[in-house]
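Encoded as structure tokens, the following chain is the form predicted on its own, with no partner shown.
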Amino acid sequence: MSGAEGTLSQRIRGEIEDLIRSGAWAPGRKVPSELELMGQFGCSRMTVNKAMSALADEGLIVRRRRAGSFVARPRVHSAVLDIPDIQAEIVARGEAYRFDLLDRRRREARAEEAALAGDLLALRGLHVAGDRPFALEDRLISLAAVPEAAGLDFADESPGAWLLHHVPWTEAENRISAVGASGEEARLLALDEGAALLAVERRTWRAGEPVTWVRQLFPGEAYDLVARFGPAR
């Protein structure tokens, strides 16, 4: 490959990477075919293929034989630890699902919420599987990043499911711990006060802009958290 072709390959890779990392291209979006990219950039298939291979090696796209290439779901640093869609997981198990919105208010970010700023939508809700409480959720959504959230009632779709389906994220941070249920938490989760809970605290960003903070509490004996890890590159 000539120097000019190599530079063009880097340009193709860079433009597609920018679209993915900025959130303009959401996870699951189909990437233009190699033929389309050849026409767009006026180059050879080899040049396009080199760019696509580099994007696949970085984990930014997934190449599927006969189907084409798609924007990959982002990973949390080096761990293969996805953001679960609780609603989809419960439905996939064949159980009835509902999200009970317990509290909703619009307020300004507090000093201790430095990762979020400005106008926030504060939500508290209960994920229910069948007739059993599955998880208690407290969530803050940045209305600067997601202004349309202010007009939603989350009657048909939980806040987490809606964000996963409509607001692409480019970076996430998880914090996992074990805690004892407070009196209010125990009441809502139908447990004894002090019962063991798995606490998952998560923050997500889109191109450096904070999107949401959430804390989910799961009954300790009812939730199995599995993560697969690969070697750091």
Second form
Protein chains: 2
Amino acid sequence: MSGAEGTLSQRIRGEIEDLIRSGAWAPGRKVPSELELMGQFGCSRMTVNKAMSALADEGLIVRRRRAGSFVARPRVHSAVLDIPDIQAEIVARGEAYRFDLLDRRRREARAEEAALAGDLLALRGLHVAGDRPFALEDRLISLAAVPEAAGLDFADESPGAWLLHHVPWTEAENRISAVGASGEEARLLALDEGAALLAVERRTWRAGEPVTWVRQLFPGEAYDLVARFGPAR
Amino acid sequence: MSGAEGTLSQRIRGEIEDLIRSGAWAPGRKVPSELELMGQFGCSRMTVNKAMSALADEGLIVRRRRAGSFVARPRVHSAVLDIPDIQAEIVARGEAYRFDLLDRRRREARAEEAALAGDLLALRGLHVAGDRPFALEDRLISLAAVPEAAGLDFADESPGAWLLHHVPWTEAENRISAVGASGEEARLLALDEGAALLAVERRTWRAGEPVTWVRQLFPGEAYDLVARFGPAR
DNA sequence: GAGTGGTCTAGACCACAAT
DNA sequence: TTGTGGTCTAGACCACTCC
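Output the form predicted in complex with the DNA next; the form predicted on its own has already been displayed.
Shown next: the complete complex, the earlier chain at its head.
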């Protein structure tokens, strides 16, 4: 939470940002107009406008003349490095997608899982494109952050896709490395033991609270992560 | 080049941005004050300020009260995904750094090297940390974009570090994958054939012009790419 | 037609750091 | 001390688009 810093326009921006990131204002909800916010904060329209423009640049709100401003529907595609929605990517290629849940259990966080605490859902599953294994996924979900997850079986929707659609506005840290496949991993991915895998490990927070940890293993030659950056404008 | 769009403040921003990205205004150079720009563009200070604040947010300029605004020294660390300065990383860890140039030749771009054209410098070298191979690098440099590179032997400084310091404000696209080491690659990196390598392939432009292409192979377990994103503020 | 955002103006006061 | 940026105000006109 952070709606109490610095200048007035930063404070306005922070307060609204907190409401959105915490989930209190759901996607699609109307944001007060600049005139209303002028009243609420007792300031000029330029000051409100600065805050709202910043939120729009960030992609947190969408602004339309005459209609007003609204909490944006979260874009899955970050400009710089996707949180890959594997399901959506496979479907977009025209292949059949399936998520095979291999293991599902509830347990307490272990000490070494510093990022997460308390009651967890631990999942292992395989993303399948057509009939070809696409990625092996191990995931922990904090039930403190996402209690609704406790009741799901993730048969129709992968945990990643479900989280993307139900817990918007998260922050994430990715670690990317290459590993040789263990015997078990090789078997599940239909590769030879020792084959090169791209390992993506990601921790995700919402409004400072840990939400999920995931490690995805991709057959290296079959998957490229693309990250582009440069002038936005 | 893009200094001719939209609103007045966008135009101001665009014109200055072009001057910086093209290299015409070198890092450290003083940017005209808001008062001067008000005169040049015949507008109010708020309009100039909006443009300059945006440039500062982008990291292209640094603003200091009383002193003025200056073209920023390029930060090697992008907020989202580094263009890794391998040399700096190794030195920062307190290890000795060495770049062994294995091959260096000039040649014309081939048809399949769509990104680059004309006269190229083609390099192969090994980044060494202490006495341990750290990364194998193949690189092409466009001599049309960077004619100064023709005269360098890259004995003291790796090509990547040299480019980072001499060709600022580039845009880049990274592709990241995992591959098994070929016999030659394994030999140079002192690994077993087939060992998992993290492959980072990057193309870089400056002001729309291709500058360099590079492919770096890291022993997978020894190197992590970290990419973090979320609220800036 | 009227409500909303998009942009701009002319002016103001303040904080800061270089001189 | 003084030039510079940082922020804000109160007002304005315009463009768009929903009603």
